[in-house]
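There is one chain below, alone, in structure tokens, taken in the form predicted alone.
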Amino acid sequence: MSRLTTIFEYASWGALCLSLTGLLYTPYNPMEQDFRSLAFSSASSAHWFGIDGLGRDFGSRLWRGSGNTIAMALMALSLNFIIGLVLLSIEQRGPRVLQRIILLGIGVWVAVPVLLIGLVIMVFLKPSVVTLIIAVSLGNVPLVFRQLRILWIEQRNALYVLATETLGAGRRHLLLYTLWPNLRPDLMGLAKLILAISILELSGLAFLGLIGDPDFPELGAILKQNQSYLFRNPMLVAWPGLILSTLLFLVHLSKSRSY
């Protein structure tokens, strides 16, 4: 049984490095309406997704718009994880009404939605694709905080570490060789549930209008785009929400060995 969540592991992983060439490669430019003559057609052994209202190779934007989306949830998973550890690193360091109030923050920044932190960033930024990462790693802020304080805690007070720091184990020795081996699996686990949030929120808030240009190849702006399309074509609306979907699973899968 471990070995077949191993293989589905590995596999998941595979699928995601796929999706991420297409910022690099598609068969055909997902931006060119090359193909305006065949608008709307069904798949074929030439485009096997088909052709968009526009006359472009549904596939090249498929790939390539998953590409987007997983490389903009993973540039907001690290601002995410940046943010949280810094809070982290003053809640912990600084001085105690400091510590207060980086609590009570959280305990309000918590109950804020991501799409009302992304309306607020609105008014000082354009539409665009920095301000939809921008507001996906806010809005997740309170979550990765308050889990890794939990984590830090937990770890740092564990009896193996005390005993460790008790026999004279420098700062770097405590924290590469004894708290980073047990921090690292949790870590981990946080940082697939974390980026499977934020291919939600993006998608979803990309669809909204956030990202500023409707043509780019995002999966949320591609089924926005092709919404209107749904009695002529149910596919162009169908793809990118099962690709999504898919996306998911495969971080799903991803996080089996994590636990």
Given for the second form:
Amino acid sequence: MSRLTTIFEYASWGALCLSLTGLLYTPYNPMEQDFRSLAFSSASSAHWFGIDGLGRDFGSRLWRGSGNTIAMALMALSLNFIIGLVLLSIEQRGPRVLQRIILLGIGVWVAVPVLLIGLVIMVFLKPSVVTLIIAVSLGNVPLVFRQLRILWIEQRNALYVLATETLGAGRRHLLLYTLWPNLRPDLMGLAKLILAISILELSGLAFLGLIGDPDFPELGAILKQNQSYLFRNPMLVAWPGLILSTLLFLVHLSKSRSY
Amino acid sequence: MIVANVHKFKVFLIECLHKGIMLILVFVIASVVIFTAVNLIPGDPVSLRLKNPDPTRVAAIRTELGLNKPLPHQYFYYVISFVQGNWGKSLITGQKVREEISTYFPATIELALIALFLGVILGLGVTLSTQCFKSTLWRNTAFSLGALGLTVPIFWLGFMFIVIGSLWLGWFPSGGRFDFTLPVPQGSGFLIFDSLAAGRLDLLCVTYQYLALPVFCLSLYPAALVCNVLKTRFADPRLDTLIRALRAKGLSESRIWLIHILRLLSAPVITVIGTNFGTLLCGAVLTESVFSWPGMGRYLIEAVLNRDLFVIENGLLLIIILAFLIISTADLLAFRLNPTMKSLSD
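Give me the form predicted together with the partner chain now, not the form predicted alone.
Next comes the full complex, and the chain you just saw is listed first.
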């Protein structure tokens, strides 16, 4: 793998970790309007990204916001993989009728855009962070299921796996020492792709106001909240998008790296 | 030859039949899920509509809307009404849902279609230009644009376009669909078509002025998709061999590229656009939100947030069916253009 991809790989991990630290520490409270008299002031040594329209340190909001976005995307990703794996297990091991139903269901599911799935879920549940995570994870299930299925079938029927099985390897050994090392690079690549898609979809849905609380520090929601200040202070809109784009760009560029 | 053609046609028919069955399945599943969801809404939507819900008035409205009948009856009534185009009235505005959808729907379709067209032209143009100018710098710049189109959030890009095109340059309006101080061209709801039909070129210019920023913003995603899919195709050494063979046959460059190569490349372009139509639709909704575009996306989101029963039931189902239809049509077109490829549903 090229040196540049390795650099992007480390940069993406660094950016993700730095964002997540925003959940534990921010220089100022991102929710409190402590600097009302300084509203809309530009960057200074005390406030690196300035103050937003409601008198809050914008840097702290951005840091917490990127942390929240990444954390939510990771939760959506985990839920997505869990559902995908459960469906795959049933499809591979379950009765033939269930296999047919799952494959047919996935065929239907894949045709419905995430936004519409999100809207249907919003009808059941109130707009909130949890609802958003459920919507994004359910929306990407068909993609994950199909990729997992292709990977599994390809590896499970590979000659080296059949040879190991013939030599008397047990199921646990086969899974942990034969299949897993070969599945891991592709799974990591898939996970990064889904993470990038989830970040984009989550912030998009939050931007549309489906996150419930408009004050919740999430990059899409921050952008939405500052939409009305676009002509007064464009940087309040520029920064959240720049951070989001950088995160996505790094994740995309690093996903071809093999483990 | 005839036998081969009959076989190809048979395979195509089977594929069409498969898509038809899937469409019925999508309709049944989506309608059941939406109906169940609407009936599980926390709080009574009729009470939500009235500021001071008087029980007698609520009961009267529920009877009028058929909401006090058993659920299976309500479901069948819902499906039949949907098919007949009898979509009830909005609980928020009191207007007929069908009339409201006929206002918002053309706005979304006009935006999405023009953006799609521009995106495909942009993507094709950029990729083909990399083949004409063999400069590495141009090639890297063109393909970086492809990567950027997939990673930069469309809603943020929209704001940046507003800042540049509207705030700094002052060339384009920052939002809306038309200048309402002027007479709005009446007819189909598609303003370009209506302006042309009325013979008003001044109104057409205004329509284009309002369309420019949202269309350019939305077109970057399909352009990036086309760039990426063609990049992979151009990396295939067999394409070079084919071009060399066509040149040896004595065909002109324009004939080679515009007829033979373009036809060959159209199948993956149609497939990638069709399968990503869902994302394009999400992009259209986000673009509508950024540019205050009065389209279906904003209409549906507001309906869901306001618990507007009949708009959710009919508008959401209509959009799901349309999304599936467009994806399936693209899939079938790609299948027809290249029957050796396997169906995406396999």
